[in-house]
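A lone chain, given as structure tokens: the form predicted on its own.
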Amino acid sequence: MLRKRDRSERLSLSRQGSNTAPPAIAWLMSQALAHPDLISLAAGFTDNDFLPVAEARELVERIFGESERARATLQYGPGVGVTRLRELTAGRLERQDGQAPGSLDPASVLVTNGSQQLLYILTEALCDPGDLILVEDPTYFVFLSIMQSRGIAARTVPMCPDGLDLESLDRVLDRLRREGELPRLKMLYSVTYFQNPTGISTSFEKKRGTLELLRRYEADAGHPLYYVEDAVYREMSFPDSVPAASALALPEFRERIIYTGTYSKPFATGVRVGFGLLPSFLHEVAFNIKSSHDFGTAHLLQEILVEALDTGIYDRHREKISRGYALKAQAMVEAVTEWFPPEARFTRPEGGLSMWVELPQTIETGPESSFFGETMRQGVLYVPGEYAFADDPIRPCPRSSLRLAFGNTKTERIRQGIERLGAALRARC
């Protein structure tokens, strides 16, 4: 029971700041901080060994070596986001989908902080209490957070090995639809590169059989539906994986298509810096709320990604941390291989931070269970799985999945935090 004074406080709160909740991972953060012997295979972080420091140094070097430039970069910059780097996003973005020239217009860019705000943005602009958003079954449990915290509830879609499976996506519309519950729906979220936490990447088929579905839809919503394409580990590829190409290249669905991306995680991820591409309606309503929460992303880190992006330091970094994470995930993958039951099924990443792993459903793995203290006792920690699943009342929350992350963990002790987990797994199967 709460406190009087609790009671109080909490009687004070807005419905939105009473419903959010601590995120999961911060919680994970906490256990590894106060437990340093701990191997974490939990937060998707970088890896602090790959961080480009002499690159920055030289960057900023640049920018500060001419006294103009220098000041305006101290200075506010545009609230939309520096030109230059809108150009770049969208011209990169054209090359990375084969597109023309010409074909992505600068101004349909937001610049952000990070990708989060977006999405946070997107939320706002779009959906009010109450409102439906599909999303994979599993997704991006931060995004769930998000979601939660705004009184959104989510709708599920199973996932294939090339993306959403487009016969569920059908027989959930339909089932809104007949249910008259299509008009709360506001959007479809989709990972679509290395997903987070599958390492599925979506097939250009279907993100546009995707499309098609919500197109066929709309009427009975009375409203757009938009497809949420969240490319945040695009960049993140590793040196034999050949990304597909966006939803962006699929012009005759631009209204309905809300690309967000990311500088930070493929370059430093303390430099918050991410961007969307966003319908012109839309546009305008987001970048009227990011304006005001901060009037626009910090100009000193727009400027940095815009002379790592013209010299090329950027692309070489990138191509740098791929070859370097490819051999962390070849070391878990074979590691996993050595020491987890033939029961267990893993994704072998070819991008991003994790991987993947499904267990026998005997088996639960969350917060609360015995196997997650048991390998807490083992001194490794991870990230039940079950914290990826929205809840959707048309089926049970899966409870025997787990992601690990291999980004910023040595290799060596990867291979140990795995071999603790199989001896955990296999006193169990």
Ligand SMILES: Cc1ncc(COP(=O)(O)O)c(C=O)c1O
The other form holds:
Amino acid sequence: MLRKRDRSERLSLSRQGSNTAPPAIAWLMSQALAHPDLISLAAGFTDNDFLPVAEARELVERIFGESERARATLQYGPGVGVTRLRELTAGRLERQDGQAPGSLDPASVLVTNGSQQLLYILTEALCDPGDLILVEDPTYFVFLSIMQSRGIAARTVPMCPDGLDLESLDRVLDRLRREGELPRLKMLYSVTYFQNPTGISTSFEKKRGTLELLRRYEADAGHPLYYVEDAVYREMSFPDSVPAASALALPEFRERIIYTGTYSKPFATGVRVGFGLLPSFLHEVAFNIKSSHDFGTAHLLQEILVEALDTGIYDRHREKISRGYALKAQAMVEAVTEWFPPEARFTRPEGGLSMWVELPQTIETGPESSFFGETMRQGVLYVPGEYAFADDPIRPCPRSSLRLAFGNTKTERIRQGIERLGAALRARC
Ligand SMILES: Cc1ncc(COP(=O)(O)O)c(C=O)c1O
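Can you switch from the form predicted on its own and show the form predicted in complex with the named molecule instead?
After this comes the whole thing, all chains and molecules, with the earlier chain placed first.
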């Protein structure tokens, strides 16, 4: 934990410096470190045993086996990203979306330091303090931290099993229009595949419906309303699931779609390479901001991915881990089914790294709750669901859900952890 800042230190900070709280997850991680025996179902990490060690060694050897290429790789690379990686990325998305080759322009790809960097850059490029972003309810809590630190407010849209509730979205937009708030709205942020935290995937029709609604309200906003499709878990699908096409398969909306994706999650989270496809004018703005951040994503890491994609190593690895995560998710679902009380409602993951459980409202799960305290004493850590709900003046914050990650916990420990959580829950139902 950080020590308390004294007055003069506080005065030295910018507004953003003071507003940037340590991410909620950092506190959870510090608990896990302080109590090594804790069964952590909190961290959204990938499985250490699944990391491609031998593959990475081979890839690096291939790159350094050619001295010219090695030299180039050890130099700064193009700030927008390595050309071959941008081409491979555009081609990959075309195939995933069932689109004709050449329908996506590699020039629209910006390679970033994980997709996380792009999410941050987007808020810098589009939002001033006091602006608004529409988010799913619940949503990726680290994105909420970015918004909070940058003074951007959220309006929430409830979710259905196939993505955003479009009637509610229409109502929220209409309300913003009536209140004269639409000019403050800049984008809608949606995690469309195996959403973190709920596991929900957004259907293609919902993507189209969302874009149509946003378009309808643009005249009152006075500027474009962007649809940010965060597809970070798209390549983390389990073997039997068939992910829908992305919004990029709707060329008539291309100028309003910002697609963010990653190679980091499916391959190796330490290889911090993500990417975005952006409308051309925004691509330029985002690139300018990124250049001020870092002159470009690490060249060596990008070359590792180029090699992994070109040789097929990336896809073979992805298939292997997909089976591994499916088995872990299944173990977690079976344990929840066995040990949790029947009142608990939960999603069955079809991809991603976590599952979502909603409990009766009488059971609060926040970090100050007696339930959280008891489960810590029982040696189990989860992410309190309330972290994933934005502050929104139009609804009270739900406080009775849990996000349970199966990514980096061994199957036997997952079962033990769920059994302990279940015992604490049954005592309260
Ligand atoms: C919903 C979501 N978006 C984006 C990210 C960022 O991932 P990365 O920077 O590794 O691409 C994460 C990471 O957990 C995430 O859960």
